[in-house]
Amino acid sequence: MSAGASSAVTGSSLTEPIAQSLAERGYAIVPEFLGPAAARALAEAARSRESRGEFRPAAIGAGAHRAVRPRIRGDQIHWLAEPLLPAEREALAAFEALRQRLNESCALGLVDLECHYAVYPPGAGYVRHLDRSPAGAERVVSVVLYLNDGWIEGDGGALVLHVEPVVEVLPRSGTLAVFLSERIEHEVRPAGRSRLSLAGWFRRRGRLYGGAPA
């Protein structure tokens, strides 16, 4: 499902294809949902954040269980809220298209969206997992967007869905994959190069578990 576009911002095209795989396989992969400009403005504004000592370890658990476990989980990551930086607005613009039309065609009820930069660095993964727990039920689609220029197999880092069969996704700038949180287990396999997505969920109404993000 390539956009095969040149616009900036080609997200906005691919909103009707990207739901229509959710709902017939509870996933969609798309190579270019950032155009290559608007990709790249995204990775240089969260490595300016980085530089600024804006990311944290990420932590896993939830509550009184939240600890950080780099065994686990070895991201950094920095949430995003305002001010944001105009290359992060237009990327919010295109996953709130995709919102709308989630909503439209599939009915999932999705009011907003919660979302962060992360950054593996060489080594570092994610084992498998589901994005969706008893303390963060209202997490309803995930969506983790790429920003690696020049990557290659060789760099591994690939996102894997356990679906049968199983999908690989290199984090190629301007990849987008979607899959449903409740349902779909998904691990990051370390890379041999530093790793860097934005990565993010699409949310129901509900409260949080102690108040923040699950």
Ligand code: OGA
Contents of the next structure:
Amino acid sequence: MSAGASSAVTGSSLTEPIAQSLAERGYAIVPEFLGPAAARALAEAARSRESRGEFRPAAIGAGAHRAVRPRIRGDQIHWLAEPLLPAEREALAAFEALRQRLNESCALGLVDLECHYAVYPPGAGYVRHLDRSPAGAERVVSVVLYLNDGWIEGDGGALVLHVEPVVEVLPRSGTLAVFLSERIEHEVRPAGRSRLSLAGWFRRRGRLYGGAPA
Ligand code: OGA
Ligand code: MN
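Switching from the form predicted alone: structure of the form predicted in complex with this ligand?
All chains and molecules follow, beginning with the one already shown.
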């Protein structure tokens, strides 16, 4: 892909500081990863899927321990898959530009992205956790893109990054949180209104393709 194609999506002026902050601190917060029109179109796409009944309660754990535990994690999710809506294609193109930039700047060997919408109903949250579990060992970088217009501090629902000092991110439309999946513990505080996001994970190559063990 040419530099022009990627800058049309997010602007290389945006992706470079993300890579730098990720390398230095283990996270980056980007207030306008998507512009207002693109973020609103994506929110509408998500809400149309929600109204068609495409969301399911999110589960935690793996294998025999996999279960829905709303007091630990109270969101409803929809995994992005073909056929995609135009606003979803645009968001994925922005993430693809970021993936390439992170590989160039940080040599992370990221091969793909898995992502789902998440809707937290009022009162729901997600307790402190790490995104990389034995089941998700390929996850290297977590990204969360927020899709809520007119969010104010009193609405709650902050993403809390447990770093020193603690970082709180309001889930405002177009804001992106990026962090290292294995390193940064985080939680979602309950909100007073419905809270929508697109959460994703850039992954490295899994065991299936990894060749002979070292
Ligand atoms: C997650 C998560 C954070 C957020 O889905 O694993 O931590 O702010 N989401 O929605
Ligand atoms: Mn998480």
